[in-house]
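We begin with a single chain expressed as structure tokens, specifically the form predicted alone.
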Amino acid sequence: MILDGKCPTGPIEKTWDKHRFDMKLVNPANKRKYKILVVGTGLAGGAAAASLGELGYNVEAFCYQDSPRRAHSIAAQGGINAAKNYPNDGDSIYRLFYDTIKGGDFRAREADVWRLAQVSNNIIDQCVAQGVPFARDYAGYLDNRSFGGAQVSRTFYARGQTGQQLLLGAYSALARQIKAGTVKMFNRTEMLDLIVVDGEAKGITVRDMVTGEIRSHVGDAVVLCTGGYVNVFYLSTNAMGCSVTAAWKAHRKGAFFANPCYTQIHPTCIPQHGDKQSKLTLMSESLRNDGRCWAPKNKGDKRAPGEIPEEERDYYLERKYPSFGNLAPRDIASRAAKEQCDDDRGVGPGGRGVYLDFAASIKRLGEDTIRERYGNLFEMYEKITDENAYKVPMRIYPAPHYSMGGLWVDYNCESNVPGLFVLGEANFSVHGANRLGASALMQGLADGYFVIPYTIANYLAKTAPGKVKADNPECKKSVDDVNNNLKKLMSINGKKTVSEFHRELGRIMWENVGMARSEQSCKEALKKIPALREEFWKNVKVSGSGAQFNQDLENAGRVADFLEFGELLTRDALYRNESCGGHFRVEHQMPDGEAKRDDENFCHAAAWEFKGVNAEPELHIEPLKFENVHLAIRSYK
């Protein structure tokens, strides 16, 4: 099937404004008749629930944390992009649009990216009005810094904790609507199924994570804002609760999954320190504003960094990409770091690391300035490594961080299942094959504050409110299916823990479908994953019972979904016989080692339809057209 993204036509500068006018509206009195279910309360979900509640809709919001303030958006560090051009350095909406299209290696929809760039400025105004404490310069004006893939300074930030501050802003708006009664909040609740009635999404089935109760909630539309899936690699920078489960349950009910092989490996993370580690820690990309990446020029050089003279250091990003230097995009910077380590020039235990050195910036600006910009990041680094990065360089290595792929959506952020909308990292729409730094927060808030309030009305205006009641047979069937699945997990009583299976899946995925992939490695993974999944359903040990707080059971369900999803990710990586952005097939690279795209055969989004656990999924294609930024070889040299 050829998919239609329903992108508006005409001059791209007018597409979003024209589309907003062309969409249907719901009048204020009628809004009160509709109920919307919002799953996930990070930046996208929190902003959406607050905005829809303020418009007058009845909103039920769900999160698995004990408070929306603990959503994983809190972990974002470096900043949020917007085309304000406050530094007067040549930025514009068009340049942000261009940089994002190019950064994604020409694998995103132009119309969606233009809208993102256009509303970026509104986001900053909204957040400042909420009281978000963005950094300011000496005169009191909002400050900006640079991020990867851009030659202008367009990133607004709050030290190294921008995600937390933005989330507190969204949460304050959400809390106001909870108090007003327009939003009903369900904490400690995990979505375990999507309820589809007559082909439309009309509800969800959830598990109360405290009591174990399984129940269904019905509404007139469902909005998924449940984040990404890179915990399929086991070790990642994501919170350990982050999973593919909500998106995967929707996929199993008919929602197409687009470009799952587009995963981002972040270049600056604290290196893994042992086999028993369960999480990796991000060190913000913003550090590359003032930190310089280098590795020893001599192979096997084990001297302390302070003992290696300047002439024996390879500032490899500055050497390879002089125009962008240390602020090359993430996929490029990650592969470059891996090259140094593969060449036996890595540092630290096992040689899996490179240096991020602040000595030159401290000498130029003073330690107080660096502390003011990144103090909390340096503190975090010292707590984990027991090393003072003001005195010695940080050691960093790439790690799984973000999902560019996700559920397929059209221009209205609506999936192919009518009534199911998908926002933020959970959808595939704007980042292409590689997300630029500081664009995740931008997308989440753009979708939640400025897109979904318009586009969901266009759907609701065509459907009668309250069509599906709680006694609908599909609700009972969904609850029964969830209960049966949980009972099945509990009854296996095998010998291996859930974590052992997750760790083994992560090893298969990282070694075969990680930073570098090949036809051979993908085929190897496609042999191992089904075998591991079969063993899981015969030999997993889930302790406790379902009628209580049971993290073992929660994790078992998530790993079961990862064992199915990992196979789809690998199939997509095998199918996409090219290199683009974060998807690097070793057979397809330029003579200098850069990614080699195949625009003739793969200039499209690949959306997969679920056909059964052990059946091959069906491929659907959405062609990508580039009329405003012409296809070109991506170069940052």
Contents of the next structure:
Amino acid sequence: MILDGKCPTGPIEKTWDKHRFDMKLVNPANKRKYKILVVGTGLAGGAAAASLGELGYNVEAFCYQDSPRRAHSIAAQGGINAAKNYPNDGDSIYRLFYDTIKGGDFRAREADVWRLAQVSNNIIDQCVAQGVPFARDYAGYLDNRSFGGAQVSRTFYARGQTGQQLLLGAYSALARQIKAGTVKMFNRTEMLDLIVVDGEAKGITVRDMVTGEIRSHVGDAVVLCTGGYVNVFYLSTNAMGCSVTAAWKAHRKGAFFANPCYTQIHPTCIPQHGDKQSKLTLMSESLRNDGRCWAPKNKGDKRAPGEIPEEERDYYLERKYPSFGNLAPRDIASRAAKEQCDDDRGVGPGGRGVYLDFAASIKRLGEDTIRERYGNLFEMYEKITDENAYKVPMRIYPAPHYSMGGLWVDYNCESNVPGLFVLGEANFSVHGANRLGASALMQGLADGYFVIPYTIANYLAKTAPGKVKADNPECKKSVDDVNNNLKKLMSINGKKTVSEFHRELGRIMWENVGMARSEQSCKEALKKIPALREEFWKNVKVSGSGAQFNQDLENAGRVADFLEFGELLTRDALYRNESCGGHFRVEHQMPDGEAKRDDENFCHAAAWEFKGVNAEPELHIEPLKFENVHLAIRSYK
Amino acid sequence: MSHDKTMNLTLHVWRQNGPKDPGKFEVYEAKNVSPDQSFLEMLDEVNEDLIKAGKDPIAFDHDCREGICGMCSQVINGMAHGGQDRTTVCQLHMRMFKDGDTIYIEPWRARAFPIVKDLVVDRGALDTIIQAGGYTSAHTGGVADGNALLVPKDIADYAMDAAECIGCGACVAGCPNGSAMLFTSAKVSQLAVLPQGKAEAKRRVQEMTGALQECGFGNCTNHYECQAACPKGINVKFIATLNREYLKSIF
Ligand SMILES: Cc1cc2nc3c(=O)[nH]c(=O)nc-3n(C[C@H](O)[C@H](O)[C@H](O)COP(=O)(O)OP(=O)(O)OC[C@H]3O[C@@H](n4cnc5c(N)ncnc54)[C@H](O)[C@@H]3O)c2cc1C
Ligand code: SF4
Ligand code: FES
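What would the structure be for the form predicted in complex with its partner chain, given that what you showed me was the form predicted alone?
Okay, now the whole complex, with that chain kicking things off.
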């Protein structure tokens, strides 16, 4: 099937305004009759639930943590982009649009990206009004910094805790609606199924993580804002509880999964210290404003960094990409670091690291300025590694970080299942094959504050409120299915723990479908993943019972879904016989090692339809048209 | 950096099945712990062994494991978050301990935080305090340009110092009265100094302090244990700001 993104036509700069006018509205008095279920209350879901509640809809919101303030958006460090052009350095909505399309290696829809760039400015205003303490200069004006993939300074920040401050802003707006009674919040509640009635999304089945109760909630529309899936690699910069579960359950109920192979490996993370490690920690990309990446020029050079003289260091990003230097986009910077290490010039344990060196900036600006800019990051680095990065260069290595792929949605953020909307990192919409730094926070808030309040009305206006009742047979069936699945997990009583399976899956994924992929490695993974999944269902050991607080059971469910999803990711990576952005197929590279796209055959989104666990999914294609930014080879030289 | 020496530790861990269960300490051995492991990774290993032995693993809250979500919450050897300066449990590393150490691990203990299981408590009362007024009533859309309101750097910095609170509740666990004054004062102060928050400052401080009482938190009697327990270095000067704001609001 050829998918239609339902993008408005005409001059790109008018598309969103025109579309807003063309959409249907719900009369203010009728809004409270519609119940909207918002799953996930990070930036996307928190902003959506607060805004929809404020409009007068009857909202129920869900998250798995004990408070909406703890969604993983909280961990974002560096900043959020907007096309304000406050520094007067040549920025514009058009340039942000252009940079995002190019940064995504021409694999995103133009109209969606335009809208994102257009509303980016409203986001900053909104957050300021909420009391988000963005960095200011002495005169009181908002300050900006630079991020990868851009030659203008358009990133707004709050020390090294931008995500925290933006999330607390959304959380406070949500708190206000909870108090007003428009939003009912369900903490420690995990969605384990989507309820589809007559082809439309009308509810979810959840597990109360404190009591173990399984129950369904019905509504007039479901909005999934459940974040990304890179924990499929086991070690990543995501929080321990981040999972594909909500998206995967929706996928199993008919929602198409688009471009799952587009995963972002972030260049600047703290290298792994041992095999008992549970997660990896990011060092914000903003550090590349003042840090210089280098590796020793000589192979196997084991000297301490301070003993390696200047002329024996290779500042490889500056050498290879003189115009962007250390601010080359993430996919490029990650591959360049891996190249150094593969060439036996890596540093630290196992040679899996390169230096990020602040000596020159400290000399130029003073230690205090560097501390002011990145103090909390240096502190975090020291806690983990026991090293002082003001004195010795940081060691960094790439790690799984972000998922550009996600559930397929049209221009309205609606999936192919009517009534199911998907926002934030959980959808596939705007970042193409590679996301630029500081653009995910922007997307989450754009979707939540400024897109869904309009587009959901267009759907609701066409449906009668309260069409599906709690006694609908689909609800009971869904609750039974979830119960049976959990019972099955607990009855196996095998020999291996859930974490052991997760680690093994992570190893298969990282080695075969990680930073570099080939036809052979994908095929290898496609043999190993189903075998591991089979073993899981025979030999996993889950402790306790379902009817109680049980973290082992929570994990087991998530890993079971990753074991199905990992296969789809790999299939997509095998299918996409080109390199683009974060998807690097070793068979397709330029003579200098850059990603080589195949626009003739792959200038489209690949959206997969679920056909059963051991069955081949069906591929649907949405062709991509570039009418404003012309298809070109991405160059950051 | 990497140390090759591993250590063996004895853990006394608080186990409690639910809010009404009496609860007690159980003793576990943690073997071959690497100094580069985090405290939670050490507990993960203990749990792996418990699961394999068919026993109930220790329940503890955690998520980001990088010191920012505020989910982790354990009293270690009598100190909330283990007592290392400006450090959450998840950022605590085993190099802090020596071979043969005995470690006591308990949940946050406070009247307003009922125990859910083992080391997991219910901190919903902190959300209730924010819901009482920890926001500006900005509508989505229809706000002024971000630069329309100038906020001098020192004010922005002061607001940010307060806004760094991660809502973990260690201040409550560390306070002999179980007061959430530091937590509440951080939000009140952040919004009171910013021009965006001034319009509602009076109502905010009254409603938030009112909620503090209703949720069962104790009173603040200036012990300042909260500041010592706080992993984000939230300063007790914000309590003084809250008190000033409160006085202003009643006159
Ligand atoms: C360490 C780190 C640093 C980053 N830094 C930046 C940066 O500087 N700039 C930038 O732009 N981006 C950054 N990003 C990316 C960005 O933070 C995320 O992409 C974005 O915040 C995701 O927001 P979200 O609302 O989509 O998802 P999340 O914030 O992850 O929220 C997901 C929500 O869904 C809920 N949930 C998930 N599954 C279920 C379920 N089954 N049932 C119920 N609830 C569920 C969770 O409880 C949570 O509330 C960073 C990411 C990381 C990991
Ligand atoms: S004030 Fe400190 S201790 Fe209290 S909740 Fe905030 S961060 Fe935690
Ligand atoms: S787990 Fe997030 S702060 Fe410790």
